[in-house]
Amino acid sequence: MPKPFYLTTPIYYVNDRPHIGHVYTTVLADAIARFHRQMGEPVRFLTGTDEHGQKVEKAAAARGIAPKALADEVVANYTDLWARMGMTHDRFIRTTDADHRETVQRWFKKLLDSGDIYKATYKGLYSVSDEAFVTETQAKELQAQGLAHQLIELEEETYFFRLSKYEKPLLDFYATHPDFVQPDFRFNEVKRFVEGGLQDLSISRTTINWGIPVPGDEKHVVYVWFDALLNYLTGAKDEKGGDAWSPDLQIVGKDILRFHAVYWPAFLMAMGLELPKAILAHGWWLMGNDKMSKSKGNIVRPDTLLKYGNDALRYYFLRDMQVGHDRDFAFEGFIDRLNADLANGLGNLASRSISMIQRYRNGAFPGASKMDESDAAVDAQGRALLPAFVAQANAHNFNAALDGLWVFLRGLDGYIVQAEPWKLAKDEANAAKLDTVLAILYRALRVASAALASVMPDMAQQLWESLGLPGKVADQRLDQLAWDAPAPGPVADPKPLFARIDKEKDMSELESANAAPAPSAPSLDVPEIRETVDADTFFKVDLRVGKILEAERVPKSDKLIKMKVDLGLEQRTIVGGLGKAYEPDELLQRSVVVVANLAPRKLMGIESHGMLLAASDAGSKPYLIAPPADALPGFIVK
């Protein structure tokens, strides 16, 4: 039996109910899985949850329950939602599963025996907010950002993975596998990070109990990524003993790409296992051009949108998100897309076409014996439709695949207006022309139904049946479906595929249901006010308006962003710890306040000449201070 096409989503952390970001990732994976089945391939589709770690342990303790009980509670939200949405995964894996525990302990011991894992004592600074050890360079960065209060001295025995050993093998692999990370610009970020140098990775903790014990040394638990990433190994096997390894496609969000494209392949190299063929990193769904988060109250829950149906939600996600890029979500755009493409578009076209076949040909499929120039042009476009859709879907680009399909479907409305079948039906002399028009419309709907089975499975099946076609549309082989295949039976009564949404009414309801709660007072768990300085000392600080012209992440740092800032009189390179709150492209052309006479200093080997002013909450998140829009670079801030 051939190896299945092995597809994975990330495993979702059990710290909250699923939001539309989780749903998008899983819908994308499900559509890809369905597509490959329609191409005649066996598929192994894995999703699940990441359940260990300090945050779960603390949250459970705060509620007075066991960590497993908390995980069970949150996991039910995922399994119930995926069942309601008809997801077709073969396994929902949990890192608390017994076979996963066995996988992690077995490979930990093998790499310990081979020397790729070793035990040592770490002594140094620990970032409380990041739950991670920091290097001397990283500590200086935090101090420069005024975040030194987040650091504590810590000495802890830990097991390390020799990540530094795999720096060159990783770069060599990247060079020979140019499609390993998609899209290209995300791959470039990964390569720059590794080129900056790798340090060995701490993969155990003695300060927490909720995790998989290190075999033979159970005061340690295996920490985070060595545990979580190995779920893909555990889940590759099925209950019959089959093994789908290695993954053909692993879908992740851009925020966890580094772990999947650096740590994960390094682990596999150490294990002597084949690496995944491709990692697809998608962007975020934003709200008001800002990342969704509980603290901001701007999370959209899937049930808010599922009132319009599972297929409508799937279509919107796959049609509107260009994989790899961020996309702003707006209820108005959601409704407009569904009304234009589904109600007024495909739904109206299907209803008109099937009704005309019933009215003019008693429901029987007409032949296409005679074509004029306009018929031939549309027929040629129709014959190219499915191969084009398949090519884009094979590249995981459903946005382009659906765009191409809808361009053709919209064109059919013009074709109907031009052909005027209602007039052709009045004269028997035009019977052959009418047959051709109706045949082209029927064939287009048949191809559309088969293509859309991976995107809108229920709606596609309903259209398939309305065309009088037997069986399941999901069973149709896309590589074998002929444009001009005969129709086996009469069309059925057309059923409405999608009801038009009352935009004004529903917008009000959606916005009310998703209104952010009133903001709570911010926590003042911040450092004490510093010692008093006199006015002369303060006035020595030269504050200027600046504009950010360029921005990019600094390799090997989660927080640092390197920027070129226009100060009016000159341009400066400034490195700032903004990376966990802002993406580089969010900073472009942004006006900021700069400490212009600060002495240059090196951060991660880059000379930074200046500092941006930002507020900071209790969690050390920076909030850039912005001057008015009409303040020009170089203006003095007093």
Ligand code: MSP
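Source: prediction; values computed, not measured. In this text, the rigid core denotes the largest set of C-alpha atoms whose superposition between the two forms falls within 1.5 Å. Residue numbers count along the first chain shown, from 1. Compared with the form predicted together with the ligand:
Superposed on the core, the two forms differ at Asp536: its CA moves 2 Å or more between the two forms. Once the rigid core is used as the reference frame, the Cα position of Lys559 differs between the two forms by 2 Å or more.
Core-superposed comparison between the two forms: the Cα of Val545 travels 2 Å or more.
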Given for the second form:
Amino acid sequence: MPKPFYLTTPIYYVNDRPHIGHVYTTVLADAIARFHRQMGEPVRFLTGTDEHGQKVEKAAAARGIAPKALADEVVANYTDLWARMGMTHDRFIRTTDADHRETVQRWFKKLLDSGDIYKATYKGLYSVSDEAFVTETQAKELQAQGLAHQLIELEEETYFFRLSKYEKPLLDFYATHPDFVQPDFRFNEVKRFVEGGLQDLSISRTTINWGIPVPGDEKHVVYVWFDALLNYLTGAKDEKGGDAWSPDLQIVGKDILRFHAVYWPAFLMAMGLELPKAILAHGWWLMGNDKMSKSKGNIVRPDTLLKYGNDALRYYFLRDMQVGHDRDFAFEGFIDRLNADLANGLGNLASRSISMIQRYRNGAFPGASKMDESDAAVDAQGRALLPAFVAQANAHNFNAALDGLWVFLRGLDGYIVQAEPWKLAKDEANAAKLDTVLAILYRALRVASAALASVMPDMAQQLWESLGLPGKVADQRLDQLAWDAPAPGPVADPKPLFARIDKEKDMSELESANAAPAPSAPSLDVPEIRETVDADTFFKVDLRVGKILEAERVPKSDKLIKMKVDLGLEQRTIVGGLGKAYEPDELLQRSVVVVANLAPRKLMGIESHGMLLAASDAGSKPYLIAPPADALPGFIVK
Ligand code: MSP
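I would like to compare: after the form predicted on its own, may I see the structure of the form predicted together with the ligand?
Starting with the chain above, the whole complex follows.
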């Protein structure tokens, strides 16, 4: 059994449901997997979820549930979506899987024994959002981006990976493997980073519990990136004992390239394992040229777009994104693309051509016996079509591959207009020319169907069947399909491939389905700043950090919520007017600022012992003031 083409996606964090960014990565990988199968290669395609670490631990705490329960919930979202979208991965790996835990602990121990991992004390800055210690330079970068609040001072005993030792071997490897990272400009970023010098990497944590324990020293858990990257090792093995190592292609987003192109190969060098052949870093889908994020409320979820069908979404992703670059997502562009290329373009051409073969030739495939100059030109372009598509897809340039195909398909509309088959059909003397025109159209559609099987699997199959072709289009070898092969049988009735979208109607629906929360009013509705008070007066107010432990609505009030709040020294009942802005569930486990020495007062019969601070103007909802997650209940706010 030859080694399969081993292809991986990143494994997704389970702190949130999938959005179109995650779907894009997986669609790209799935198209590449299908393409390689159609080139006759066995493929192993791995995807899955990254379940340990602080991000997930925190997200679970905010919901008041165990991290594994959150992971199970989000994993179901992923696996359902991939099943609905017909993804063809061979394994969905979870970092909580037993065989993965075994891989991580085994390699940790081996590297500890070989000296590539050692224990020492780390003192310095730590980025909570990246879950990584940061160098002075990185800290300055974060400060410049206004992200300094993500940094905390940390001193802890930790295990280090001897990354510095691999600086030179990595640079040598890059020099001898010019295609290791694609595209080139990203490879240059990686090289510059390594040339800037590598420090040893902390690969264990004592500050969190949710992770794989370090073997023999269980108060440490393995750093989430060491854990996560090794999924590719665990997942290389199949159920029958086969091993697909090493990866032929690893697809990652630009944001996680450094982990894959620097740390990961260094780990593999230390392990004495073969390195991946190529890492493909794609860009991001943006919204209004901005990063998609929950807080901005501009995340596009796949369900919003999947109502147009899985194939349409796949086509749009692969056609409109030039791998490596960022691309702004817009509903209008999405609809225009599908209408132009699928409804008017391919769909229209297919139904027109197949109907003509039915009408003029009773559905039988006509032979092209005679060609004039214009036929020969189109025929020659058609012959070159599949090899060009294959070359582009091999280089993962689906947008160029599809663009080339559509340039040809659009050209066929002109060819039809020029040849006027409806006129040719009226005169028996033109029978040979009509045969040729119809044969060229048939061949073009057959090649398009085969080429599109990796991009739009269902639509390609439907077209294949309409052409009267047997079996599965996905089984057609792209390197063997002959342009002018005879057709085995008559064409079938053409089924519409893609229904035109009513743009006006759907645009407003789509935009409201995905509407950002109402933007805050540009003009402030607040009174003037109040009269001056002296510091003593202000300091009489005792402000404390609290954590909301319980929350429930006060019966018969749509505004009041009764909460139990932990103030470190004691727990309090506090009634707050938050009911129109928050659901009780959303309040659980939140850190808040409490006015702790406010005289108790009764609200709807319940005695409230304090008040939560919130920000608002007259027109907005109250936004609770949130201390950083590390501030403990009872901390003084001043
Ligand atoms: N868990 C890590 C990866 C570990 S791999 C050993 C992680 N997970 S993630 O869920 O945050 O992101 C997974 C992938 O989704 C990344 O490749 C990332 O680039 C991609 N995307 C996230 N948002 C995206 C867009 N808006 N557009 C395109 N892809 C984006 O990082």
